[in-house]
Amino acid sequence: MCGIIAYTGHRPAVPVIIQGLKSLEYRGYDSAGLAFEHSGRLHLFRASGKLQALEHKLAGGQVLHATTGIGHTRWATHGLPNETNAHPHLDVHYNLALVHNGIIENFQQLKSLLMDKGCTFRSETDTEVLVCLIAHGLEHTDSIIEALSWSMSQVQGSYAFALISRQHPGRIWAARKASPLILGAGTGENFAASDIPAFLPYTRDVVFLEDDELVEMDAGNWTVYRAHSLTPVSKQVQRIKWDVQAAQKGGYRHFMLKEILEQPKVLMDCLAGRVDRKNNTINLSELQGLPVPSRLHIVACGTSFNAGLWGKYVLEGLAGIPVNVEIASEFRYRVLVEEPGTLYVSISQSGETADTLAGQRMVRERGLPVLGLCNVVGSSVARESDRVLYTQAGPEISVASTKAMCSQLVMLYLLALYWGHAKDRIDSRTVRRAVTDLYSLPAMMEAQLPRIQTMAQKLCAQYARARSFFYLGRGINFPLALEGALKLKEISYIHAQGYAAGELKHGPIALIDNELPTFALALNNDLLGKIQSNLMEIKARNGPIIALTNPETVLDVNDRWEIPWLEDPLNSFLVLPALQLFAYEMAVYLGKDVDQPRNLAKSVTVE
């Protein structure tokens, strides 16, 4: 997830762009850059690191007066987060400059095509491929808008981009598909940006662009076209009333809520480039040439550990690979017993988790293979792994991790399908069905999330006086019970403990009374009968029970919370946001600081 802004008008463009990028920095923080046209040539400024590095570079030289320009703050997906890969990117002849948010899935094929035609590339990014593709289109037409239309028809994936040309001063072109882009309509000036805060100090009049729409604008006019037919589209200008702080959160009260509700998009982003939708096959090119492991050791902390434990059930069930899941802070101090064919998997959202890195380094010192599973391109886990799978969840701003775990579950499921098929444990038909089900899941999640949130609000009002909670699950739902308990104590400060449900009678049941609620994951799978027995034991001791379940299950509980039935492990992708929203709504009800809970940091980089 990156942030882009484009400006054309009567003001000096550079200060407007810098201010806009400051409002968009939550979308990316690896590098930043801007470009503008002056005296018939394009001027480009880029810097790695946070935005202040770009500001320092601009202060070090003369910034020419210009009233049109584009800017970008990057969260790296293709290529390391360095200055060479920073946006904007130029075409070979320095005629065009482009900023881009999204993932061009077929960039390798397009890059090969362009190289065959003599194009050379300076960066590792998919964005440079896009601007060179547009330049190639211009070789067959004098119209930039026609070249854009043709280029967009060649591109697969998601994008929001803005383009300037040295030969057309004062003019900007921008388009979107599956990535956000909003037009800001001012007086004698116009904007395009990833989010409203980028131009909110200058105008509150906005035009929401739809997929496959293309806008051409200058200081006084803008026109929106259908990208493929280039027919004009009538658009309504809307007046927004948000303040800057609220708009940065997309109108949500907290970043945590925004990130929970982004999970349908996260799921689609995880699949991008990893699944061939045409043939419904899985292609993890990052693992090409890596033999199927005979055993896995997953090393992680906190939420990532819970994701790894969930992955154990899926990997053993589908791929038949024995899996050990290790708490990194313990693993790093144990004696490492080497086993031939073992692959070590480090899971970390930030890629900088100290204990996970220490365990990974211990493994690497023995010359053993490591697969990194992380969310941040160029992070330490990524750099120090033999292979890396990026989860592509986008930056998480709230301290409590939500959408990152969703992305980790997707990647672990894809790994299980990939290796299971490679070992002939599952056939192609099973893989095709799983891929089809995965692609249908975001729409179902999108439809269910408002209902899930409403139920979470209702239940938290009933249970907000509880001082402690039990979370129970069996099988694949046990790791989710652990995660539900973790989220509740992280942000509401209510003590919560997750258990494998069968362990209840081995001690914890002594605590059950009418003031200790149990949150049970009682989904309709082959372990439902077992969890029903556990709940009867709690009921007999007057313990109140919330049961997250599917329709038509028979349960004697205080509060029944139904979600649609999906076959495991897809059920988990509805269970997870329910647990997260229950914790979120509880924290809101109790007046806690949701996004920055006490004593916690987003990335634990010290032991």
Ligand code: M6R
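Being a predicted model, the structure only gives us computed values, none of them experimental. Residue numbers count along the first chain shown, from 1. We call the rigid core the largest set of C-alpha positions that still match within 1.5 Å between the two forms. Compared with the form predicted in complex with the named molecule:
After superposing the rigid core, the C-alpha of D211 moves by 2 Å or more between these two forms. For R171, the Cα coordinates differ by 2 angstroms or more between these two forms after the core has been superposed. If you fit the rigid core between these two forms, you'll see the Cα of E105 move by 2 angstroms or more.
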Contents of the next structure:
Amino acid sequence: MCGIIAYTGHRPAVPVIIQGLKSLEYRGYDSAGLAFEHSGRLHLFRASGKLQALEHKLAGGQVLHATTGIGHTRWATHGLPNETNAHPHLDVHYNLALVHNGIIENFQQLKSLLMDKGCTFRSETDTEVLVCLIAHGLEHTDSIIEALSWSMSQVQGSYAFALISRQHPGRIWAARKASPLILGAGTGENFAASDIPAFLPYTRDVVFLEDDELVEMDAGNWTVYRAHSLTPVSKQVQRIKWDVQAAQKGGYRHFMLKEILEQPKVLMDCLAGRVDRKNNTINLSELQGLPVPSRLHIVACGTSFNAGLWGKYVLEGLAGIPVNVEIASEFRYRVLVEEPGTLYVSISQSGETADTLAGQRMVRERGLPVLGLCNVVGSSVARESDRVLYTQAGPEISVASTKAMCSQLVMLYLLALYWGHAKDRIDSRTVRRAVTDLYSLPAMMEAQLPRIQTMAQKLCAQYARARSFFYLGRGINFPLALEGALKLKEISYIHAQGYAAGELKHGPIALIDNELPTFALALNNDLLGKIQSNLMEIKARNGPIIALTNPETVLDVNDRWEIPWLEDPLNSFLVLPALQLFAYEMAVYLGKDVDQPRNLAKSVTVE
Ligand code: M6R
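Target state, the form predicted in complex with the named molecule; input state, the form predicted on its own:
So here's everything in the complex, that chain up top.
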């Protein structure tokens, strides 16, 4: 789960690569490096730590003449995040330099094989094994592309890589298998990168590479081949419409804050094209011709999983469709019990999460249908689904997912209304009312966000010494409690556990004392009475309680945090930013690295 970029063209390559790596840092940031060819030699710069450390190393200026190079920002999988293990890696004779994202699963066997043939290794990485394997292939052919094709037939696992050679100035080879890689086709310059923002300042014309495709390019040309047969593949160039500005901080201190505060706009964008504003009806043209499923099986990870679980409540409630929701890393290794009429739904912001993708592939291998709910256009989940609903949240850069979840909830709610109506469980009037209410949400959220943020700041200062939190909710608020806990953990490093409030008495209540605060979602719905009782049990054991609630509820808690009441499921759209801002403000208060929390990466493209 790293970021790679390759450039060949007319500009100085190093600044282009550094710029590209900055926009890829969300994919990994424990070390970085780049390599370029100049005067018949490969030059290599690498540094552990953030990109800045690499920039310091480069601050001599002597590197500015090269016009072809590759760069990498790493999230360690094999070997410590130090300089030796940082990419690019060179072969023994310093002829080739390679950057790689993913995991070579059989690297140990290949390494032993290469060592038997006299190869020596400097790092602990699987990447160095790959570059040495390619060099070994070149002992039998003069053609790099043939050596690459042979090497790809030897390696198992998921990867995307880019390669340069000392002997072929100006040329780059790149390939992918189960890891993202996109070609940027410019004028007199070409790029390959793990994600589009890496080259978006230079070109909007992109080519999505498929698994087992290999591209050879120089400044003026690019050709894509099937890796194993080396037959050319005709590819379509697509034009990216979104702006690089949309992927930048826009004056906010952190991407996470920008993305939380963008949610009113996300709500509007998400509805765009899905709702006929004149008649207030739902129009999901992407689903045309698809029968209403008799069962749904949602598969996802992390925040997308929490969104899926939230979806279960609305889909079962409104559409009467039974829903299973499963963590993709579990699902992919379970026996798949087929049930006719089941539609599998993959939810993924990035569309590149390895576990989600593997689950979806398992389903499709059995000939079963998959609906992708995805934010990144052209991502693997999207391309490998039978139908796709794009969530239209725009680029999400912060590692902690926020606005993507908001858009996933909207799409799941629209689906529930759409299928509920198709099944005659809800009438047109109800749909019209729901759509009108949805359209009133952005303004409501916009107006509430400043108040929510102020309250989050106040509470964080009070609770920042806590070492652990419970997050409790019931019904539709249970998945949100899970999400609140996930957000707090990942960016403030305070342990937090999301729980169904009614389950507390079956064990976890033993932990309650005056040092373990509970963040309760005590919203005014038909389960309020139940959660009130759960909170009394906590109070009786001296547990401090913050209750996120609506006006006029009666609660005996330490801190009451009121948000306006909206009928479920719309209440969730004010609960969600409150949870996000509480975690955000806590992380800021504690001085944590909000956008790049330790040990994490934005898209988890390894198992
Ligand atoms: O891109 P995806 O939605 O598939 O990502 C799934 C998770 O990796 C992701 O939601 C992760 O849990 C976030 N860091 C949560 O903030």
